[in-house]
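Consider the single chain below, provided in structure tokens and representing the form predicted alone.
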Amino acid sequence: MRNTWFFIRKESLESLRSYHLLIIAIVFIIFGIEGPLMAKLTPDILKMASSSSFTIKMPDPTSIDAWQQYYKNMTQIGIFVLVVIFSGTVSGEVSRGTLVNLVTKGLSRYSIIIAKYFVAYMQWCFAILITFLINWAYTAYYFPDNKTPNVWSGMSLLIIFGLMFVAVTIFGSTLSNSNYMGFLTAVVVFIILTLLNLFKEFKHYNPIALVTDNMSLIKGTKQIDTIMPAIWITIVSSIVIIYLAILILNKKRL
């Protein structure tokens, strides 16, 4: 445990010094103003953009809206440019050979994957929180409307298909000494997931539902109970997979 802690002291100064968490906060701060600002912008956009023959006519934006626009910002963009960030976590210092003289020196190969996980889940975390802070104090600010009562559970969903998607992403990282295939396998595990959500059978344990039913749950049209079973193989699959990583690591020539 104090060889993993060590790790996770180091894995966090160099998100610092890489500068990570700084375009982390960046790109997600932009997000956050970009949903709310987009819906109450697109009225007035499409009313520049019609003419005397031609009239699109929109209904006054809400908060639903706002929210809309924060979540498919958040599923089809954001959470895979932390993927991208995450994605050469192991295979970057297996490539470089960074960690043999700390694997002489003690420490386990178990304590870097469960190390580079917490870090980049901690990471996970930070953005979906700050960008989901501030598309709530605008959408508030320009929307202040009763049509979306339950924002934190729609963002709770976020957090914990977090736990599946950086695992995934550790564990892709792992396979190969390519920066490339955490995120391919990433990216891979996604598309599987979103092709299991046509098959009704499979949408009431599918993970995708993290992602995919977080309006309903935040306009109150779904409870949480309904996709429990989805957020517990959510979670079991994250240890699952956490543990692939380490097996993989441990027979790993570094």
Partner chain sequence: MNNTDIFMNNLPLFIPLILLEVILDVAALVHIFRHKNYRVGNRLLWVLLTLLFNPIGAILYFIIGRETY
Contents of the next structure:
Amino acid sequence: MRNTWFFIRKESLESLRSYHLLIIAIVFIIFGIEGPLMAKLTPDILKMASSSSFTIKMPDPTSIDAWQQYYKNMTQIGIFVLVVIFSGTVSGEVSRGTLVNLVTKGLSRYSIIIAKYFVAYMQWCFAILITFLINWAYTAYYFPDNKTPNVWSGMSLLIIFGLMFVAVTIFGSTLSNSNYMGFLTAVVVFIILTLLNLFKEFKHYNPIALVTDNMSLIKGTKQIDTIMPAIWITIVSSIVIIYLAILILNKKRL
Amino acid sequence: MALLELHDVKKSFGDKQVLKGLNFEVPEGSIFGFVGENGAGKTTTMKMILGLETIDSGNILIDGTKVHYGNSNINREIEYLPDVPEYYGYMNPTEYLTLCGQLTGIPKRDLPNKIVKMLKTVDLPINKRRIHGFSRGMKQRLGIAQALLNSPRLLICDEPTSALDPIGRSEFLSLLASLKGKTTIIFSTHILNDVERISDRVGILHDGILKANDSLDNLKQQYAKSQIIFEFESNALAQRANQIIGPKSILKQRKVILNYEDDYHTNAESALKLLLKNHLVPISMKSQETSLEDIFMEVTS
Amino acid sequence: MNNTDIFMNNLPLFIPLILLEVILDVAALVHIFRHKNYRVGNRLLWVLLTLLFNPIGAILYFIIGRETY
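Next up, can you give the form predicted together with the partner chain of this protein, since the form predicted alone came first?
Below is the entire complex, every chain and molecule, led by the chain shown above.
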């Protein structure tokens, strides 16, 4: 357990020195500002685009537009940026041979996976939260309405989804020595889950609900109870996936 | 008592059987030179001892405990210096050694001093310069530092001198020699000079088995091939000398090589007497002792 | 309402956005010029991408172009 902690510190230093943390901070602050900005600008842009002879009556933007932009950015680009960053975390070390020294010194292989998972997940949470807080502050300033009462519940689903999505990326990264395998695995899993959503019976259990139902949750049109099964499946499957990743690394030649 | 024992260890890669039943023991405190051609299986053997490679059949025991693939419980007493050590380039040596020290369980309060001492021992600068700018030689010296930091009982070095310049090599060998008695060392190499300089035991790996495994002196006796070499001014003179000295000599252009057993003095004296009686005066004469290279050639041919 | 108005009306949003993109670009350019080798591509490619595609070029550089060690 002590060694897991030492390796967590190594992973954190790596994230800092390899600029990963810097990229995450800047990218996700940009996303945070972009949500309210797009919500505010859209009517103006449309006005400019239409000819002056027509005056389109645009509804004023609300907090819903700002949050919609946030979830669009996060679930279509944001989480994939993160997955790209985490993609080579195991494969890179295995292909370069940097683990040999440490493993012969008594570092357990499960410590490697758990530490990498933990640090990657912390970065995931940092990214989600920083965007959320910025978006929240601007939204409260520009759109002080009460159309989005449950802002926290939508965001917390992204946090929970990360448990599984980061696990899938780490798992993919242990599969091969290619630095893109983690990313590919995550994308394939995402596509499969999206396809599964076509079957109505699966919807309650499908983890993908955690990145598709956010808006209905924060508007209050959907209650969190309805997707509780999907949340539990997400949490349980992350544990299983991380366990599998450890089994694979145990068998792997370093 | 033997610190390391290998019993009938076999290993195949695909169809190719690399190790065909390897048996040897390394007594505690000795320096074991592990010699063999490229691809003979030296690195594989070392990785199996470290639990980094699967064992097809047979047993490897360290201090009486069986080695399992992927298991690192007993590894804290063993250190490994790979042929090309890989590090985290974004760290400086102190940070890397700190991580190593933490993983091997060196107490927190001893660690900084130990690291400074070790960096001085291997002659690396103590500053913030990061590892990714290091030369091969500097990386090799950092490799020595990480391996010796925890004063291991067993040190396994894979071709440790191959990346070092002559001075660095010499320093490294003295460093290894200074550990004699405290640390059991296994080191593989194809530079036979290095083995002769510091090993007290030599193992020659050839054709999947250990063809020879003994102290250097015993091997020399066993494979003794003492020679006296006479050199003459011309081929014709050498030819005559060869006829005179008799059946135990070999002609090689202007040289006559005399193989002998037992004592140098009596053999040399009688040969010289014969030559002088026939007015054959060699321009040079030297006695050649058996070298590890001769033994290696004989064992592997 | 013209472009300048839109910009001036939303200063609290635009200023940090522009500032961040400048920081990211400068960081990327400094890193590109301080290193000779890249995992993918060459110096010219990364300088152009960073300058022309804001902020994607700089992000791509840090994620896939930068040499890892």
